[in-house]
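The chain below stands alone and is given in structure tokens; this is the form predicted alone.
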Amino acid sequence: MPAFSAHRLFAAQALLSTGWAEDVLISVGGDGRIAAVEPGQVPAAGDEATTGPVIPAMSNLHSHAFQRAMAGLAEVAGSGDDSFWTWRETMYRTVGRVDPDDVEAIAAKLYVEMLKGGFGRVVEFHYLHHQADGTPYADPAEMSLRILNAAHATGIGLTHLPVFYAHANFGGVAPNPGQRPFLHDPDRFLALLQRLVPASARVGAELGYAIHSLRAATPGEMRTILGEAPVSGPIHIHVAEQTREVEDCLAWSGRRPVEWLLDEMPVDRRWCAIHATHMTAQETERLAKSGAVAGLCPATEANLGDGIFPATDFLAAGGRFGIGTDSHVATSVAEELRLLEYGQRLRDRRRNRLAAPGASVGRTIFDAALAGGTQAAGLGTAGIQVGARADLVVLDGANPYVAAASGNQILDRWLFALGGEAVRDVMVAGQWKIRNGRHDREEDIDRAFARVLSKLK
């Protein structure tokens, strides 16, 4: 990876991992980490003063980028009886249209929403493999290599987790033919994960895996891939989205999914499990001590009528959680975590459902979703701090909401009354990637993303 220039950031605020301060003066080296972060100075000559109040960009801890391109796709209504179950064949369709080009298109577009809506990284949990009929292309790694790509063009920071699918449901049962694209067996897997290992880290991606869920994989496949991956990057696993899931996972070993996960497999801080909606008072305890991160997508479990997680519980038990967008019918920092808070009111009848008494909500939530996306992104060092990746978020102090607050304020202005138009400038690994509110190829993306629509429609 190429040098970065070295330069030095003058916020007047900005919240550093001990808490605002003011007068900050943030020194980025040729590494593309802060190298120094010195409060109470006075901006010199060259040094570039920020236009807002910064804050660290967030680690969006799930996508399925092709997804983008479906939003919206899948709100005409059935029977009455719609679901995840129903949306999913709406998936298949999309899945079965489009191309690698098609895929890098929607992913670049996709990676610059998620950078305006305040986030840095992406954690891309990537199961199209294939081509439509199954047939892999003459690069097996094809279609990784075009979610590589388009990070590396749209500056955001990227953990790659290739995902291990090969079955239609609990017990090994066969796959359906829309399931075709997505699917291996546990040695042509491994070696998808060996060829991604050179390619990943020419873009400087992160990499891991990912087995889809309970459901796609028997217990001897995914014993086989713990132990034989040539990588030692986060892993991530759906669980426990929908209530039809637990039943079948009741009838197939008469255990629940987070409870059967927990019991069989060595779940550690470097698991994340993606929902986990429907757990047991025990269940919940249980994931909160084991160190692994709770992937929650308040927006999609939303959209497919999944559930409400059972955070509140989570939380005090000791729990880690972190946000993703999935399928993207969101793109915000401050959708996600505004719909987790708004999800627990609605279930309890009751306001500021996240934070102790005193405590700001949006600091609260903020703060905790950072540390747990850097978790399960698969990095060591969250916030404003040094040594830290200088990924950083500048607010719009144009904005009256930002300019009249200060301290936690801020952050409770941003999430709960203005969105994604209040992020103005975001930097990753010490480059700016958004300039007032635009990225520097943004046309050229769009103009991609556009044929791929017109495609779909």
Ligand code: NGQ
The other form holds:
Amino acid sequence: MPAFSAHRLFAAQALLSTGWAEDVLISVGGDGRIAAVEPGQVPAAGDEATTGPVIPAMSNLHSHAFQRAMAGLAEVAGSGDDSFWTWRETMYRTVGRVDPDDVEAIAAKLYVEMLKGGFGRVVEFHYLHHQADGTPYADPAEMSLRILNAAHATGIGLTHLPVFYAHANFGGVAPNPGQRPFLHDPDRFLALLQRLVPASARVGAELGYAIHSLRAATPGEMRTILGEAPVSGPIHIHVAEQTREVEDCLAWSGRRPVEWLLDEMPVDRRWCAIHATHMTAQETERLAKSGAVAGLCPATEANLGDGIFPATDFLAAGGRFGIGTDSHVATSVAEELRLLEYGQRLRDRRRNRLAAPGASVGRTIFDAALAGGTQAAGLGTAGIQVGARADLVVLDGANPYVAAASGNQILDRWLFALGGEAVRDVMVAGQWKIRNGRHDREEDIDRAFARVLSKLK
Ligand code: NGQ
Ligand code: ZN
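One more: the block was the form predicted alone; return the form predicted together with N-carbamimidoyl-L-glutamic acid.
Below is the whole assembly, all chains and molecules, this chain first.
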């Protein structure tokens, strides 16, 4: 039996890499890639007629899968001074209570939710490596393998990024007890990466790595890892999400986090700066010119009270961005892109901030996030074009808003007026994973996830 079945999809409307087209025949090869794209066709016998507009599936460029289990459980007010840092304590308590079976069950549920939200791939920024007391599992790659399993079982595309984490703050401050499950020295981290090279290849996952943040690694550790890592995939890092990080970085180095990163590290297209919320005009311009992707997670950034990314200035300087669902208080393309635009509107007290005059906001930010997400996931091409992976979303043509819309209006309706319910079918690498709003393993996945949630409550 071939690994993939070939498809001939017929779409009345499809968003190709060249723009919207009508009556498109999309041929998918046995390798899961798009073999031909032909507009202006009439469907032939045996063609699969899609039930609505076909658009590319998005890459979700930032995920900490285990955090989905606590989404919505950190919304009870504490002392009146709740912050990112108090949320982090709650998050660390969750870390201490999940084992490999739990993490695999949470990730599988989350990845089904992401598929339904219009994502065809997830970039997993994976730092939960060890047991609660810091003891490595018998196989030090155990937790990474569970993430690979969950992606494989659900069929979502995976770019796996094991994360280096060694310190609690700038200057090599000793880690605190809640951080014990995250820690490596560079040698052990490099050994983990080496171990994951064949394991990722076996399930078709891309492999890169991440440095958790400038807080969590010294410059020397970062240089060792950059110099010796046995992978050529993407490099991600959290940076400048909170003003306290900016203050601490200034106190340590006399420079701001993004400034320090751009001065000291070889930041280029391989890199993704997660959040990069707090930048001066000069940092914004420099990050844009570096070719790195800004990894924006608007729902999480709102939930954690981070601040508003300078997206208007960053885009004006030619910057690239993608979207991630990070802590997973939201799990859909629509929620993230909508909040990205709305943050800019709330700050500026104006409308339609991220599109040029006359352009659709939905189309503009969808295209930008698709390109940035593809780059940050370590993939060469995406979108509906010959040679790209067949990662496709079929929007629900039975939904009256979708049915009545054409072209960019479809994206504007989906992103600003609808949501996950508009996604009907999702294909990843040439295989249908969501059909008519359902994943075929959903019942088992839900049952396992429910067990984890009842344990955590
Ligand atoms: C994380 N999450 O690693 O999960 C972080 C919080 C930290 C976000 N920044 C922990 N959203 O940055 O120290
Ligand atoms: Zn993160």
